[in-house]
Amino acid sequence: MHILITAGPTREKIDPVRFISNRSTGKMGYAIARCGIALGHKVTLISGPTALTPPDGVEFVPVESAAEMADAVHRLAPNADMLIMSAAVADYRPAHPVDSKMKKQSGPLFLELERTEDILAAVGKNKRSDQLLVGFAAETEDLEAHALDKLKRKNLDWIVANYVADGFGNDTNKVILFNSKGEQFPIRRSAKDDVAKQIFEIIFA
């Protein structure tokens, strides 16, 4: 199979030295990419900025912003058999980024934000019947309810859900997979490479 994977955070520019981002390290997505290669699949990895080395054998596509990730996904998704969207894409970006460094002012600074494209929803809307779409949901509360809602709204085949504290910044993860029937498959806390292996085993069982 040709598997397209997204990983890592995005950075949304405020000025030439500042940006909005999140705590994603990309470790889970890179582990999934390594596992895909080990299983003999062709893997394309679209990654936001991380401190990680791309796994040997992947086609690597580096991006920075949500818009760049959206462009890469829309360009490459039509040729993929399976899409695993593990990236933590920013939901908002500064509405008016500036080209020169902003100087400190007296008093508060108000930053206007605008929505970024919902890449996962767009892929779900346009996916072929023979494509398999896997999304991720990192939540701080009501994990099952939020994951199942996202699964349905975005036309996913599977969703991998975890609490933020279980995965972000860690070398281990604890997740629950939900399929389109609402069935759940928990994976106990393990190294992220082991979690990736179990994700593939459950989906292809």
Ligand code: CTP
Given for the second form:
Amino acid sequence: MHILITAGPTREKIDPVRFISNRSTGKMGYAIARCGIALGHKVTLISGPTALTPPDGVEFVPVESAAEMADAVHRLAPNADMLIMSAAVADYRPAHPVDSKMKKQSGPLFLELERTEDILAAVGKNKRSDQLLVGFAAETEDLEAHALDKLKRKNLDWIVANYVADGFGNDTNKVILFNSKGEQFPIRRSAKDDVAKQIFEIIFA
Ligand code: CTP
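If the one shown is the form predicted alone, what is the structure of the form predicted together with the ligand?
Every chain and every other molecule in the complex is listed next, the one we just looked at coming first.
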């Protein structure tokens, strides 16, 4: 299969030296990419900025912003049999990024933010029936309700859900997979490489 994976955070420019981002390390997405290669699949990894080395054998597409990630996904998605969207994409970006470094002034600064594209929702809308779409949900409460809502709203086949405290930034993860029939498959806390292996085992069972 040809598997397209998104991973890592995105960076949304404020000025030449500042950006808005999040705590994603990309470790889960890179573990999935490594596992996909080990299973003999063709893997394209679209990644925001991380400290990780791209796994040997992947087609690596580095991006920075949500808009760049969206462009890469829309360009490459038609060739993919399976899409696994683990990136922590910024939901908002500065509405008016500037090319000169902003100077501090007395008093507070208000940044206007605008929505970015929901890449996963767009892919879900245009998905072919022969494509398998897997999303992620990182939540701080009501894991099941939020995960099932995202699965339905974004037209996914599977969603991998975890509590932020269980996965974000860690070397281990503890997740629950939900499929479109509402069935649940918990994976107990394990190293992210092992979680990746079990995700493939559950989806391809
Ligand atoms: N995602 C995406 N594009 C965005 C935001 C999120 O493709 N602009 C994808 C992520 O890669 C992940 C899934 O959507 O697979 C869930 O992201 P999350 O931010 O948890 O969900 P949201 O739909 O943004 O919901 P909320 O902000 O309400 O939690």
